[in-house]
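Only one chain is shown below, in structure tokens, and it's the form predicted on its own.
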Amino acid sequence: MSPRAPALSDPRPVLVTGAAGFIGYHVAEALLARGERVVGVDNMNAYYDPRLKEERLARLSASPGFEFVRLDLAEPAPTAALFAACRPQRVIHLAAQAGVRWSVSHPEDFVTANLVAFLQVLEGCRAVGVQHLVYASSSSVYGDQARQPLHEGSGADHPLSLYAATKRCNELMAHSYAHLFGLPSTGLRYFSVYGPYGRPDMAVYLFAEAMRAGRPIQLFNHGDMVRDFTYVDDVVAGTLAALDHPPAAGPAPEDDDPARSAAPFRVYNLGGGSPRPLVDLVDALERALGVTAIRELVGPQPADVRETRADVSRLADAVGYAPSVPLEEGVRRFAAWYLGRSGR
């Protein structure tokens, strides 16, 4: 669609940006299914093969209540045109150029699509008085660090690669605009991702593509590695939670938490809560997939961490956040779906 005024008999609109992407497609449609009107931003970028997007643009679409703006957030002038006209109550922003490794070989796409653009979007926020904005952190900005689990007072200033740097500038730039112009933001540091729709370029699906093709699995740092794996609908359910929480200011905290703020700014972890070795998400690929995986343990790589461990009591504090998808519950539901599109 173009972007248009609203009919006066509409409510304001939530508005989710990378709305075709992995994350934002789930968190549209369940925006869509409690009732919300959601506006949907996406540049449809080939970082990875449109056709998943488009797939999950037209189950979107579907919905009455769901438009669509194909649009560069990068772009001034367009964003500012999109949140004159929608004119959004609230904001998920979840648009961004994802891949630690991809960052290391194209660090463009990464200031433009991870800073440039959010900048556009703080602005549009600010210019039509959003009343929360929830945005995508990761767990990246924390660096491979030995004490675990890592919480929010962690320290987050030793990033591995750029993309973990522009999350991490997110997170400051929401917090300038939160004390300059009381715009409420909330940051979610998200952990290890997964489930039906992934992203191709993110290990569950790399591996099941390579496993059902008989094709070796690399597992770096020879397969030495623990995630806090997160299925989606669980990191769905933190993220609205999140959404219908919108911080307050306060008085500054007493001690120095860069997550605590006197101003409406909030950042929290959102991981599953139970770290993995990496091995085991491969053994319950092969049990879901009923394929044995060919194995090829490699070294590291520089800009990967060894660990991850959410520490996820603030988030369950703040808004009764309680992931209930374990790994081998979370990887069936991936395989039954990877293994239905195209009668594979």
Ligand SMILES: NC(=O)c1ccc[n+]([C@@H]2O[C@H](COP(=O)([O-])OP(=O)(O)OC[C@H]3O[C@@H](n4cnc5c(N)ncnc54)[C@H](O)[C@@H]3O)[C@@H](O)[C@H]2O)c1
The other form holds:
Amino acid sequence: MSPRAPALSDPRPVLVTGAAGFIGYHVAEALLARGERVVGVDNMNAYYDPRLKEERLARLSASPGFEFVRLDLAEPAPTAALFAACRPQRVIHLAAQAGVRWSVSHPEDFVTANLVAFLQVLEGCRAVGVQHLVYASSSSVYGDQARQPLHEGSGADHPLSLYAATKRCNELMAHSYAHLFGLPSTGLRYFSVYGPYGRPDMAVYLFAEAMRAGRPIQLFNHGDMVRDFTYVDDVVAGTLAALDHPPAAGPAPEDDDPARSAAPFRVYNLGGGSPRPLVDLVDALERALGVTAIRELVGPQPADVRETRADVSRLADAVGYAPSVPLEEGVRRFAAWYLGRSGR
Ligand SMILES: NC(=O)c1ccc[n+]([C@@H]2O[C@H](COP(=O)([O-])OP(=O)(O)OC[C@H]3O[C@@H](n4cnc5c(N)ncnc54)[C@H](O)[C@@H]3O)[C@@H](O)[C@H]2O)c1
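Next, report the structure of the form predicted in complex with this ligand; the form predicted on its own has already been given.
Below is the entire complex, every chain and molecule, led by the chain shown above.
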């Protein structure tokens, strides 16, 4: 679709950015399955092998309700043209430069993809009067907090990486547009998402690759890490439930809660709700792949958070979020996909 030509008539499509990415692909697929029309956007960058992005897109493109637009959301004119052409009422913004460690060595990528592009998306939403913007934030905004589980009401002002800083900044930018222009927005702080079609730069995939090749896997902080792993189907369910519950403006909250305000603005944790030591992931992968891992215990990474435990009660109360896929089952499903890909 050219960004200038409105290709889809009402009902208006949901605009999903980062649709060729891991979570965007699954979210778009679920929207299509429930009968929505979807316009997917992605710039198909080569941060990881774009063939995986092509593979995801090919699956989405099999659905008549899906259209794809390749563009860089950091570019103002084409992004404005896209919003004018498709006039979405709902936007799920998942396009971003991800990767905590990558942000240490490639800070510019994060400013462009996560701040400049986010502004263009906000502007597009403002221009066409979007009724709900849902966007990806991250558990990394919490930094290294001793007080666990992590709760939206606690502070998120000491990020350990530029990636985390850009995600926190997105929340603040979204708040300003909610206040100034009445743009309802929901930020979702995702916690370590994994599953089929997952990202090759993340632990589950990296470990699987190394284990199958007989290479050692590195366990940072000598393996002393806890993650609230979240299976992608739970992420999709939580994201769509949030989409269906746009926040309304209301009276200012009496407490000093940073995740609430008088503006139509919310921020929620979206985690699996069952935090596990990193070694449990390795154990589950060993069973699912039928290989033994060579474990190499190495020191901590400065941008890494040691522990993430999500308090998901707010999202549960607000939209009925109830994660249901335990780590062992999720890893089995990941492994089935991983082993089924050609060449394995
Ligand atoms: N996967 C996780 O565990 C996790 C955890 C916390 C937050 N998040 C956030 O969730 C979102 C989706 O993550 P993912 O794991 O699917 O990552 P992903 O890298 O697979 O998907 C992001 C997609 O955005 C696209 N993109 C990047 N910059 C763009 C731009 N300027 N214009 C258009 N497209 C662009 C990329 O090509 C990619 O396909 C991201 O915002 C990420 O920061 C993910």
